[in-house]
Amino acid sequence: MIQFDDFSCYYKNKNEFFCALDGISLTIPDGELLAVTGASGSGKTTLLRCILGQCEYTQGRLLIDDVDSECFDLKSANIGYIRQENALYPHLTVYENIAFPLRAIHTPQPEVDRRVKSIAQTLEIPYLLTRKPKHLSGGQQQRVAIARAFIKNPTLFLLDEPFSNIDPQLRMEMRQLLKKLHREFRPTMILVTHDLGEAFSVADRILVLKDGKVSQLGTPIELMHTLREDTL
């Protein structure tokens, strides 16, 4: 479980402090799909930052698995991050991009084939695995990203914009796979969006921010009739 309680985040330019995020007051049980909207500016990627110990001035508190975020042990948490840009390694294989997190901690070979081959497989892109990422369509490169991201497991997956850079069919695609990988997985999940259609598409519920405040929380039900583009 993830908890903000009466937490804001400050970023420094020069000798001034700008605020992020105002005040939230957030939990977000285990196994949920949240999905995190709002304008640009209004604090959406600061949100996850804040979770991956990234952001430096703070107050209030966070907790993660009732720990307070500033003992937490981000290194050793199993936690899976997706960025806009995918940063697949273009001199490895499909294969040894997958397999990446798991050399870096040791895993034996025998695991480690397993366990590609199986995430592979549930992505459906095990015939890409010889490929070099510059053979590879925008789509499957990040199929490859989420499956590398995927690889060990997270019991939390943080998504900043994952699909923005690929066209709309492909992205009713990755929505539909993403679904698919909460279902079968149940980790957290917590998709950073301005597409209002993916965050009523996929997430369990929609947070709201504005100018670094919660403007609405509340199920794809709740918000259908107050939620549109005009009102971020």
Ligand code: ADP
Given for the second form:
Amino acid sequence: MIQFDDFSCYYKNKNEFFCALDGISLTIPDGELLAVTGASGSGKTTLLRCILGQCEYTQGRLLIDDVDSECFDLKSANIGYIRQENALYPHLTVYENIAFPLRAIHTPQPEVDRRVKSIAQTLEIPYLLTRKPKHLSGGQQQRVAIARAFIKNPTLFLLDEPFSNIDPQLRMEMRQLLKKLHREFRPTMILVTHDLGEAFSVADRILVLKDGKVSQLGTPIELMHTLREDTL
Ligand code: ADP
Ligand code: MG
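With the form predicted alone in hand, show me what the form predicted together with adenosine-5'-diphosphate looks like.
Then the entire complex follows, led off by the chain already shown.
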């Protein structure tokens, strides 16, 4: 469970502090798929960065599984994180890209093989396993990035506008894949997206940020009549 309690985050520019998250209170229960939306600059990426312990100047409380985020042990936590641009290792095959996090913890080869093939199956990319990244389309690369981020079955999966460089047809497919991953593995998922259609079709709840504050929070049904592109 993730709890923000009157939580603020600042960036320091020279001697000025800029408030990027302003008194956020929010509880994200285990297994929820939360979509976070809002205009550019509203603090969406900052929210994820705070969970990842990458923000220096904060106020209020952020608890992850009841532990204050400042004491939270990120190294041993099983968190998947993907961004818009996910650099795959260009010299490694898709198989080795996906296997990389398991190799890093010295997982035995039969187990690596089983896990890589299983996640490749879920993401419908077994036919890509022997290729190198430069022979993949943008959408295929993003699937490989998701497979790599998912290979250790993260209990928390953070996605920062992962599909914004992908064409609309493929985005629809990726939505279905995300839902499938969520159904199969039940991680807590936070999906930052500009795409309201995406938010409404996949999320359990939608959070709308505006100028670093919670502007709206509710289920897709609750927000159906209040949330439109022009309200962001
Ligand atoms: P979003 O992801 O919603 O577009 P961000 O969380 O990236 O927004 O940024 C929120 C605000 O914080 C923006 O006004 C942005 O300019 C500012 N900001 C983000 N990163 C930094 C930084 N490293 N230094 C200073 N200001 C930053
Ligand atoms: Mg962002």
